[in-house]
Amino acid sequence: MSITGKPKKIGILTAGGDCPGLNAAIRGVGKTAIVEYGMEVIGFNAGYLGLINNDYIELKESQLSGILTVGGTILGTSREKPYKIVKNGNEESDKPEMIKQTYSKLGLDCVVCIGGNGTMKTAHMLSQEGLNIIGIPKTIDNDVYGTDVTFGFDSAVQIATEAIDRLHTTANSHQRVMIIEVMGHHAGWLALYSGMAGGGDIILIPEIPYNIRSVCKKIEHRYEDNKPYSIVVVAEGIEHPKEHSAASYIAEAIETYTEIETRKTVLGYIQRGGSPTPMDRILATRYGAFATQCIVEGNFGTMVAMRKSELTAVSLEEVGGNLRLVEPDNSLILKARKMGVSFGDEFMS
């Protein structure tokens, strides 16, 4: 059922980790709402904290100009989880109730929640409370369930690939093994795509169990074939001792077993910063504009998504609590194996 009558009042928030394209998404929602539908738009500061504390700013069209190419988020963000019970003495905070009070006090018709898996899970729970909610998926990990792609991913792939490109020259000059660690706690999309784009020789992702001796054998075979250096791309979430970073563990193991000089690079937050790529600017803008269309049509309790190159809306119930992981038979993995790329499992018994 669509909303009719007076112009609507909507809120926007960005939650979870920052990533390139957040401002483009805010702009996509806000400009479409204001210019096309005459809506009133407010932005909540610091993610769900703003919704809890009634902390917001009014967003005019002029404030949404010039932010398309800017990294970060003009609204700020936080990892606040309203449904996580925190006891204060004998009292338990009731943040969901505070959110509902803010929503009612401001006379909102909808809140657009821009974020990753945790944000979508909270968005679904707020939807169950009776609030009109629309989700927009973002994360450099590309692991939000229900959509083929999230904005922020393309930008992170470009940054990681450029870093791998630069490591090739050092690795070749010194005939070393170079380890590069990229983000990805549970999903290996970033390691897989940047590893393939950057010509990685070994790619280790959380979804494919690896054997460190298999990794070392692959490197030794490369040296025997007169390939004097190797590039190993590692997702941070692979299985490894927690007292080490993934890159440190792999580097130390390779030097121990092969006695080949090995160096490591951990990209860290560099992957999340800076201006979004043109592809992410476009995707975030399309998501934002489509979210506003969903508001007009009354299609609440949903997350905007891209499926088979088409925009659609999927139920937040379907999204919340799920992860989109790399399948071991992913077509890119199969093609990579045929080209000699190792995933650390070739010599396992």
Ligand code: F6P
The other form holds:
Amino acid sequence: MSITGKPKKIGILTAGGDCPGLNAAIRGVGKTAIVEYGMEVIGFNAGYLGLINNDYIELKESQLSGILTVGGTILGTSREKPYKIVKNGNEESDKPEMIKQTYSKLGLDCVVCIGGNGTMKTAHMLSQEGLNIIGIPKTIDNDVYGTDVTFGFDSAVQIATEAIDRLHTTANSHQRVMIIEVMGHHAGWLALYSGMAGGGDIILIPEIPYNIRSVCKKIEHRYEDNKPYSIVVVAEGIEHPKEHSAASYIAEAIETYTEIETRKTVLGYIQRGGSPTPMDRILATRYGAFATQCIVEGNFGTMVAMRKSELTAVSLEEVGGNLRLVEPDNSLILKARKMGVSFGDEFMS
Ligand code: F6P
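Could you give the coordinates for the form predicted together with the ligand, as opposed to the form predicted on its own above?
After this comes the whole thing, all chains and molecules, with the earlier chain placed first.
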């Protein structure tokens, strides 16, 4: 949808799982739009739900002050999927139509959608319907296709690493095997990075099929080498019976096979909470400010991204619904293996 003259009014929404840095991104978009370009800015509440229901707040500079360091999102979020057909429903969802009505009724020149894979998929579909959309990639999982990094990831790595550091001392005191489950539904980036930062001995990620006997052999070899405790970092998305958590399944199997005392920790939503790290504040701010620059340049239907440390805009078509998974030959994995870190796939022959 072309804009006559300079863009005057934009909307922002945050959708999907929350993470530290969302408010920094909102602030980056909003302050740049208001201070540099004199735009009017509104924030839709609860992700795409706010766009569907015309539920928004005015975002003046005053609302954007003091939020850089605040976790969560001042706009709230939801996992609403406007294009998802209601199960067994025969009516086509009219939510996209409601979104278009909100967009034109408010006289918007663009909507900035801050979110993960699902959010970008919806953003692409709205863009195809003619709305001016810019995406900003966020998630603690770091699995948004098209960018090297999402904000939220660095904060989650710090939280998970601090937890792993603490597990070393209690594992050593009791000579136990400690299992820690971190988030990462599809991709193992968080497990890989926090596992390596925290000195994990075994790291299990969805992208590398593991063998439980291989995991147990590794632990037994460590004990034979007088290493009295082991730290096992698992991504929640690894293959395991769904009636258990990944951590419970792995812990039970290890204790059964090796008869070594084993305990588990599921870190859960702590990884999504609290104030963003300085790196996430900077990344979210850069993404936000660059998104507004893309609006001024009319570069719609894109998602801001970081590629080889350079800010760029990639098409939502390329991004929408794709995942960025850990490559099994990732350089960090290759180095880890050379240092004796196990990914649960040795002794497979
Ligand atoms: O997408 C981020 C994420 O935290 C995943 O790592 C996790 O599996 C999922 O969200 C949890 O979803 P919800 O917040 O809806 O429980």
